[in-house]
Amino acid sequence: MSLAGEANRSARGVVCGIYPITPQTEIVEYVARFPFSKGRVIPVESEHSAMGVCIGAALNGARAFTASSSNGLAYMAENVMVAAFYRLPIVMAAVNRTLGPPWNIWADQGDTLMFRDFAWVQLYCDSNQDVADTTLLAFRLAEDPRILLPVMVCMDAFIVSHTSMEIELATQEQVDRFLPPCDVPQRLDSAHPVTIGGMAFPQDTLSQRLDLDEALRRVPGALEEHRAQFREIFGREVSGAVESHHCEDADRILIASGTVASTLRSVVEEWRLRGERVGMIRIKMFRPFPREEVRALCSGSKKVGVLDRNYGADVGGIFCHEVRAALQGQAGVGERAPLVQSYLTGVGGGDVVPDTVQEVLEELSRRSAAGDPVWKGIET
């Protein structure tokens, strides 16, 4: 991020309002600590502030990052909606924990899906380099005129978060190179003043939310674009909006997000040394949801099981919601649309190692329908 906050010295700088959080405070305290040519890192009160302050910056014309987790991201909440309504392209590390009470420190995606209906873009990470790549990324999509909308780059808290790993690291050279000066076509001007956020009628607003969801629609294609400029300048692929192993063929495929996909990408590869047709999907866009890549992976396979690091109140896993949705009526005539069924696994932070994967693919095996969500790592 810091490179990022460097590469708009030539334009109106960069600005950080934080405010820390376990476990997103070594993000922030690195920030603060950095020399940027022009900008600045303004601690806080509070995380509702901290986003307060983005807000600020962006309508000014900075370019604007902050960082939170769980019941900070709560506590946000109003500025994190209002972020997206007024299209501002900020850019927020999210560190997934579970929200409390009772309190719990450990990873969950709860706390950033609870904004899934407030036009943030989401990106959830697998690993540090996915992190690292991922931030450039979604400064240069945010900022995007055809986009202009907020982004959050999540991860799993500790997980990924305070684990250490060797990567590759932008050069400021090569991060200049890649992110233009940022320009918000909104941003405030003294010599023509204007209200930001006022009163609107109920078809202006209406009108405002269709151009949202336009410009939602559009990321896919944009993200597709930057990321060609990024293999370019620096040398290396960053992952997309899916990710997926030996879906061609397999007639049974797992599918799940962030830190859980490199379990599954492992156990997947052992099943097919043994000749089962197994094949998985890692979403790292969860917003806007890739429904057409989803679609397509899925349309040969028979079962499909979800692995969800959260739950939604009477729906149980959210992405698998989303991944059933997506299937909805999507079989053609004589064919018969795939088993979906949802696995709630790692929830609170849990560990989700090689044998619950084994245990997941085995229930899949043996279903002919979809049933309730199955809870792995419950204790009896």
Contents of the next structure:
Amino acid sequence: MSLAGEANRSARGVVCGIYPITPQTEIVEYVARFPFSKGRVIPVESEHSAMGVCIGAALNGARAFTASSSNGLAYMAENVMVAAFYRLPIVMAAVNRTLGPPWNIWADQGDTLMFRDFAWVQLYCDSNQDVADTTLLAFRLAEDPRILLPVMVCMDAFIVSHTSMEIELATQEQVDRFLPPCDVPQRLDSAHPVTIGGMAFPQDTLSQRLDLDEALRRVPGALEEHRAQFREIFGREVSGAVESHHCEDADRILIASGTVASTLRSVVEEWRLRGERVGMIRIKMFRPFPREEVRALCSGSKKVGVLDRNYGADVGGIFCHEVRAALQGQAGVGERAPLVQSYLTGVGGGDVVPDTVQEVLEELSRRSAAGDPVWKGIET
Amino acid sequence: MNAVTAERYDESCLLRPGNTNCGGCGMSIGLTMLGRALAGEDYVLVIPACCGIVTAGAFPTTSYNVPVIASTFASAPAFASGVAAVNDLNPVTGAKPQQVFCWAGDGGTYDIGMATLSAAAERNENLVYICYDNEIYGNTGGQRSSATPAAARTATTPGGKTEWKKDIIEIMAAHRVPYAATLSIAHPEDFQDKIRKALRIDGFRFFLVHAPCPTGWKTEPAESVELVRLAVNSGVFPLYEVHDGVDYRINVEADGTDPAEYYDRQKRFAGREFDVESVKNWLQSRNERLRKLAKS
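To complete the pair, please output the form predicted in complex with its partner chain; the form predicted alone was given just before.
Below, the chain from earlier opens the complete complex, with every other chain and molecule after it.
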């Protein structure tokens, strides 16, 4: 992130509103120590203000970044919404931590998923390298004039946020090439005084919501272009909206996001070696949701199991909810739509180990119909 | 000017003709005075939820002649900190720096925005914060705020408010901000002088404007300026300034007018519960303390 901030030194600079919360504190501490040649880090009194500072800075043309987690994100919520509704290219690192009460600092995606209707782009990372690369990608995507939407770079608490791993870091020269100077076209301009965010009647509000929707729809195409640029400049791949293995001939497919997907990878490989026709999908981009890809990948399978490290009240797994919606009533899937079963795995931060995934696959294999969400990890 | 078209108005004004504010609105007069004091300056406004943002009118038109950002209710000083930080990172050579102003009501200042305001003041952000104090939540129809004076009847204190008004200037002075002052729409020269003075100071600057709301105060629109003059002359709303939290100066001395004159003209104080003597005692002790501070 700091390299991205530094890359805007020839433009309006970088501003970060920061506030600590476990387990993202190390991120903002690092940002506060970084010797930006044209930047200011503002240690504010709340997450709500941290995003407020980013909004003000972005509206004045700067690159803006913050980080938060869990209840901090909940407290920030109102301004999180404004960042998207003002079409500001703010990037936020969000460390997925269980929402309290009860007080719990372990991994759970419920915090960022509460923003699913806020028109932010959401990218869920599965490793340290993925976080580093996705953050750079996020700035490029957010500032793309066709997009101009804020981007959340999400990662599992502790499993990613507090694990050391050897990674390839970008150089400043590479980042300077990858991230052109940030331009916020709607930024304040005394020569053209407008009031940003005043009253609007229903018709204009409707247009604004439609604009947001259209910008979100342009994200998948833009993301692929920026990934190609990333490959060219950094010489490595950064993962895209979805990653899949063995789905072509799979009769059972497991879907997950974040680090749970890494566990799926190894279990699915093992089952494949035993001749089982299983496949897997890692969904990295939750918003906009990669419906087409999920539909195409699942169209030939009979059963889909979705593992969610989150709980949506009354719906079970939130990714599962989206997968079901993607597979329902669509041409090409129709009545052959696979059975979709929700598995709540690691809700509240419990470990999701290969055995957990094994059990899920066995359970899914026995199933003849989808049922209520299956809660994994409950001690009986 | 007639009711339909603006025949002539100053192109450099802050508040253009055509807004929908109530007659006798103290905030509107304050905005006009602010615009005059800032003629020729480059500045932007950050306005949280309050009558001040409704003033702009509906998209895509606006009554404001400078760039305005609507902030969330509690966030004006945070948004403005971000704006000011970018200005400071990008100094303009050969031109006056762009000033960042917050224009907020008492609800956004004394209540929901208090933590944000305090934090921006503590960080000594390079911005000017102006609270127009109509002593109620005016935009929502007149509910009590912590700026509502004792005994005033509001939609949520039908029997009269039983608590005292918060002393916001003292709170800001306790942050040792470079400059904090009160402003009166009945004293335009003093208003202008203090705004101009603030432009020559760096860091956090705070103003409190006494802003009658005829709709909420149950007063005659034509009397708004007169009420503020009475408030200053009777010591209800002293005009003073504080430099660096310690250097007090009284700008306009009260002339001994009986505060009862101010209260009697407002129906919000018409309840039997209103004990004018206890209010007078409180005003007296507050003003004596101010005079002592100004002398020391």
